[in-house]
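Below, in structure tokens: the form predicted on its own, a single chain.
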Amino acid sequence: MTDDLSGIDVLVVGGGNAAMAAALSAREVGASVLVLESAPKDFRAGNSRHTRDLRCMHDAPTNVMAGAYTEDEFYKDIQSVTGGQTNEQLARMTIRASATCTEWMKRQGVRFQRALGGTLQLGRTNAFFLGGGKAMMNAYYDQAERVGIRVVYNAEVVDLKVEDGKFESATAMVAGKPVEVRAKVVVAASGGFEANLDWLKEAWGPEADNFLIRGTPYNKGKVLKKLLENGVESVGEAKQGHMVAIDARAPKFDGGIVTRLDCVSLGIVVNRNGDRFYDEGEDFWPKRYAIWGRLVANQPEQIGYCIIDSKAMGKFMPSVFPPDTAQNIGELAKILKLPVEKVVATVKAYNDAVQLGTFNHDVLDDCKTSGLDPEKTHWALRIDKPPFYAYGLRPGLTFTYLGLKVDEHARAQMKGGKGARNIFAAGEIMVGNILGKGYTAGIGVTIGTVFGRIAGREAASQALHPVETRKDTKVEEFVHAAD
């Protein structure tokens, strides 16, 4: 039934981690909640169903994370990947709040496991979901049903009525018909515009035709565009996003995290001309894997090729598709349809430049090259043990960073500096406040969980209490609270 979608306290637009964190948190406060998910039920949860972990601050070992990961170290990692393009206040608030996320998630039914191995090196910094992101989201939806949150699927929001910073109503296409939905407060948690190919081409030009979209085809950015048109201040740039080098054979949409290739730091990467173009061993893979999509996007025909030998096999997460293989580099180049002489010369130059060291993929080791441009600064081993292997790489776009500017209460900020009256935002649609560029593994889920919880609590508080008497939640008390 779609004739009774109005008269609720909090409308949540979106169905992923941030949206459900907001919905559940609003319900905890006592608000009535409606969730509009544009996807059908079988494909619900946006990009969150492809995730597997979140990055968490902790001062001591936990049952799923080793050692300690302090606020300052976490913030240093954010600074490193963004090049300083972050809002420090919001970033540190997110970091501190991350310490409470796993316990809150457990109360919603989410279960955790110890970190995976391979090249991820995340056992100390990230908590992994048992069963991955889909299991996490199934737990959220089960909890939503138990507590009385209504979810409508195949409900794409195509228009928003906003007057002077106040949300009035949303128009959603439900079962092919437009339905007006009214609510006291709205939480926008509908993701970026990465599945809107026309918008991508506006930002990137024709290069975008060669991008693969790692996640959901339902994130078209319609809610984002409507809110920007209605005076919400933007943050971030249209050409910035979480873009990973993924298997060139991955599908156009929804390939997910399994299409990522973790072998780059163990070999070399050449472009269509057979040239190396970046340091494959610059830093640990969780801090650098997300720059490789953009690097490949800037190469001829937006493609690259990772070349490794038999010594590397078994040292990285297995790929979904088997690599191309050959007994010598020339034969491998032929299979890849690359200039044979150039690839052979590139590999020889690399091998000749490798310096002896002690290989250790768990640390920034002393295996490096000397005399190359670019150098490989860590994990440089000669590519000399047949058979030889190669993977084609394409830019795999996960989500975009152009979004809505928010404050520490997750309240959308209007042009001119005022906060929106009843519009909140969480997740990918506001991630540009913290990630101006770059990415470090698991932080997207962290931002979505933290701001989803804050947006839900703040939205519910506003919906349940008159504006004249309502006081904003003391966010610092919330993020420090021991769940």
Ligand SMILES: Cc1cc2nc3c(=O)[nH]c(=O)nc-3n(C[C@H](O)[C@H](O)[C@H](O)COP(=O)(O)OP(=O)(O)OC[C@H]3O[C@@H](n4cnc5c(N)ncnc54)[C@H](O)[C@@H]3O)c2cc1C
Second form
Amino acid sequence: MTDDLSGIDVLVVGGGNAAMAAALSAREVGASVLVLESAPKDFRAGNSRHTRDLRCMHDAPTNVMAGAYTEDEFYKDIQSVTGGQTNEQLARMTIRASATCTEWMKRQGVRFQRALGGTLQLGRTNAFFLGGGKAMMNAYYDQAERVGIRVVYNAEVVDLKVEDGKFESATAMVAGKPVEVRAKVVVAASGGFEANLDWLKEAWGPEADNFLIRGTPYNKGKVLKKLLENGVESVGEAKQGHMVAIDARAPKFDGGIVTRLDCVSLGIVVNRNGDRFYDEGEDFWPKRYAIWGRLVANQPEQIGYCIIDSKAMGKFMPSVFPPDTAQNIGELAKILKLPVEKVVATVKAYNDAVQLGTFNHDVLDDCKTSGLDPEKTHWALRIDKPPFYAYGLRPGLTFTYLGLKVDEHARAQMKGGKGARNIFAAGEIMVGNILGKGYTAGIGVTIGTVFGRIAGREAASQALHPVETRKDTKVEEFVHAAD
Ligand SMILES: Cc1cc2nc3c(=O)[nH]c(=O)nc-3n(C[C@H](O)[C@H](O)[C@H](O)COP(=O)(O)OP(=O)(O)OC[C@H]3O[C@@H](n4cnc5c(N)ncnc54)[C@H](O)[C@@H]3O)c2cc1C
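Moving on from the form predicted on its own, kindly provide the form predicted together with the ligand as a structure.
Every chain and every other molecule in the complex is listed next, the one we just looked at coming first.
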């Protein structure tokens, strides 16, 4: 970091997918780019290094996705998970731009798997990275090095100088010392505030102590907070986010994808009191897994227990830790330190209410309960074949939705309705523009890639061409023109 830091066109804060998409896009059109990443090199790339896939619109099969996934179907999925809490213009723009993402990523060196089938049924809608998110991010960083983007690790931005919507400089702590970095334009791509336990507690209260953070410990929301304090309009609510029910034994941070449990729709879930509290078979798991963290967060002591029997074994992705197991439900409840009689009664009531149908985990089948509160509406089979198994579930926070309001150029919007003069945002830090709540698998990377590319190109265009001479680009033309 001691080298010359003057003459930077575009400063990118963050080192994940959104940041590197912005950095590479800004560099593509000739801007000089500096990336400040708060993590050390070995832990670079935030939550993006944990990802596996992104969701893309396509009108016909591609070499990485099966079938077709139209704009309207994609938008319907967003509407359904958000309950309409989305900005339709930005959401549709994101969807249309998603059609070009995989080809752009391939040009940066990212490799994809062939279209998948399998348990998550995502082979049609989502493209999977070969080697996962870590390989995807390594490809971006290799490309960044090839094209001359400077990256500084262990460089946490702790302050920003912003005057009247104009970014002047950022202060980063590098090797324990504050360093002021000036640039013509800044792209904020530093994630949400999911790793800031104090901020989570402010939003959730003491319950937040029982949350596990699935990803990076470096997303503390410092840049987000500074920009909000400097008059950028906020979007979304602090309590909204992507929260999954994960193995209660997962580490506090960075447990990643392997701590997820995909057995909920095959069994029942009880709380600390031994009561069921939600329809475990409401919809396909990829459409429901992201609500279960919040459901568990609202239970006593923020814990749930998924109970299955041996019929369910082998029908979901294997867990990283083995389940607790017993030959009968009472024994299992004892191991879990749950009220034994209550759990036995809950399982019996469930079994008695099951209406036998034709079990098929690949469709919304007709196996359901009748007369139970709450009902289980699909994949309801009696829990009656020993051995029985259970997993403790905790809320696993993936990322938060409170963020910066942006327009379709990824430009941060100031309170009062004016666009910030030289501040752009991409990724988790602005995801709340599209996701007011809920989640559909793969859209985090889609939003980061689309807005990262837009932010990078807009930022470069602004840095390289004075406002008076700049042609106002129509974003949709511009996104397609990039491919
Ligand atoms: C386990 C797991 C699995 C996931 N799987 C998927 C998936 O398959 N598909 C999908 O679409 N989404 C997935 N997500 C969500 C996805 O990770 C995010 O939506 C997306 O990657 C966010 O990209 P980002 O660049 O905005 O943030 P991040 O990738 O988190 O990057 C933020 C970066 O900012 C840096 N940073 C933070 N604060 C500062 C600061 N003050 N100064 C400097 N740098 C800072 C961090 O170190 C980090 O590098 C998953 C998340 C997790 C945790």
